[in-house]
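Given next, in structure tokens, is a single chain: the form predicted in complex with the partner chain.
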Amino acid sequence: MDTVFGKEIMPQVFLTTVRTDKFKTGSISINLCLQLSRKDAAKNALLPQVLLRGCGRYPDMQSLSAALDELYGARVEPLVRKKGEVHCIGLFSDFVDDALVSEGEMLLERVTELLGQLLLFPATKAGLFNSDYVKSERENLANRIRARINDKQQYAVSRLKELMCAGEPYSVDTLGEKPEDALKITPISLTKHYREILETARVEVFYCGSAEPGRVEIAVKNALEALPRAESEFIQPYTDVKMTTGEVRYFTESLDVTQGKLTVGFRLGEIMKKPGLASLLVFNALYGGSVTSKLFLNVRERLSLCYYASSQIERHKAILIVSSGIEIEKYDQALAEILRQLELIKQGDVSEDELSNARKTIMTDLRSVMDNQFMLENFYLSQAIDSLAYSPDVLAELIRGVSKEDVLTVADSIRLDSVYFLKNAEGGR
């Protein structure tokens, strides 16, 4: 695998490409890097929906469908994440590698032209977004917003996240607060919320497959010829690390369930002053990140306390989020069995089996990420963001070097911010 690293083709539009020929797809993204507000998370948020109702060459469902098929089927979905505080949108595409189709139909430059057509000139009505789509699609998004509280595990976790940093942008999730801020969009408001960010939004783009750099380069910087770059006033969005913690928060809320959920909120301190990502992923392992994990050997399999615990830290905000489901009278035991875990290896109690069964999950982990298109892309989303730019191999091998001592040193630094429940509304408690 070749890959070279962020290369700037135009003003703020940097290229990331990763040569292969061992995958059957090629895969191109593009993002715009926005700061997440409280303001703009909705619009954000459906912009890549209306983008792909249509564009003027395709300008509805069905003819942009047909063009896709025509592709051997190539598929363009939306991309909407957020990495810390930096809300980044944009479209995501795969579609068949040029060697299993008939010579000379360059899906590359085919797929990537169409990805600019959609981003840059969308379907629009006198100037403006096409009213009726803007209409479905912020009700789409509405939706969506409602649809949230489905999947409850998500769900507690989210509003962990959302309760533990109220007042921190970081609190807003990704799709926008609350269905009325999706239901306000206007096909106004949109247009020119979209004309701004188109001008001021750094942009990284990413291919995966097996065309030469060169060549992806042209593609990419023909599809984004029309791309209007600003000036000089490039808006670098960034995420406000908080590194203390007041007295502990707990909230408690009900919803019809039978199994709770528990979800604990840490925030990682002050270890985030110099942060190795290496001990952070190594940590996360052994607490609570995967199979041999404390949090998943002695909660769940030692106790029987829940039937899921796991714990996954947001690197970019740093904060680490544990959530387990747990039957709701066991509350009280559950809360102390995660806490003590942490406890634990802040007292020192990591075995050198702990540790190497964390790493090699780790190791396990980055190597995975190099056999998928998408984790690959969202890995180097994630590199881009926190401008590291070394592939998952090289994080592998800084892996492999992370000792006791260093894993010490990120728990030591952990600090217990806010625990969330949700139960049922007779449930005790």
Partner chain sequence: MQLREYQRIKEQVWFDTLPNGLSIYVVPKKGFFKSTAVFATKYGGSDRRFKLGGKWHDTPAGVAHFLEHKMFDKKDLNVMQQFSSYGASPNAFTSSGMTAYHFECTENFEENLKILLKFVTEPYFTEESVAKEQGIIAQEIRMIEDNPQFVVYRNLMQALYSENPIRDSVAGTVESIAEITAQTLYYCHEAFYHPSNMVLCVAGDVDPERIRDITKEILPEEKKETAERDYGKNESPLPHENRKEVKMEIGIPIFMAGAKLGSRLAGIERQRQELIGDFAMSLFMGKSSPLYARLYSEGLINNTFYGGTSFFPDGAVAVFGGESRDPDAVFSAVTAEAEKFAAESPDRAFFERLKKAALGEEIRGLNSMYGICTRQLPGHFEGFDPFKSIEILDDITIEDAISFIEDNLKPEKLAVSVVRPSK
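For comparison with the form predicted in complex with the partner chain, please write out the form predicted on its own.
No partner chains or extra molecules come along with it, only the chain itself.
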């Protein structure tokens, strides 16, 4: 079993260390956790890309690449995610584990120092981010925002979130809302924003590898020694969980698609006042989050009402989303059956085989998490956002104990909020 340590090592800087001999690589990430907002989303998303263009010690990509080569081919990647209404941006690195290189190489310290250099001492001109780097990366970001529409399945999910949560920070996309949001960013505005968040952001650092936690802590403290911390009280990012109170809302849009995208949004409701993560995960696997789920076996396989149908829970925001691809003319039938399968669970139509298969699905997913360092990093970041301290193997034990009654309690709390349908211009409805 891996050993996990977590502590606050500097003001509002939290370190999670997973000590394990399982991997041939070590990994470390630094996340700045911010309040998701419409006005800052694009600047947040742009920052890691600009930081990776160079720092004072390695002012361009060529010198930075050479430095990484000297670290046995270590990699550094940008991080841009949202957990509910918390925007998490930063840097992730993986590198050959110290146990596999010559004694005295101290790769952990050298890689961690490099991350600190990239984060705290970016390449600048006259005190501002390099204008060429900002211009180039904002164009790339604008193109990524434009490209979201190319994946119609994900686009439909994003549009449902935007419409369902209109007026809530969660409706804002991780990259920003429009290409113009990226293109209007200047070196001055980005530098100002960068300096503000360095002082005020909650920082989550994650390490996975064979090094002892005390050594990791010293390496991180040294790398972040120059991190400015605000003298005033830190503002903790949070997620505002809404309950459905009004009528169900229906949205229809038309694009050049050959397959309709029916996306259904639910609020998880009262259960989230005292949420049980294990019960939520098993419910989702039972309803639509696995190939043995009710949506997959009934709506897709038995009734052939859709090409795909699956559900996902955004636990940080307390919403459930069903995503499906359907023939345009089957909209009414598909929607009715998606809702019917949820109603069947509420009525107790859950067999022991279905429940067992749902548990097995989550257990398999958790084993995958424990075998992948980036998935582990993402898992522990989610735990940190929710102020939870248990590991994947502890969660697996909780999954084993989820009962039928636990699943029915989750299902009974769920309420339909919004339905979004993406169809072609010639389609009905």
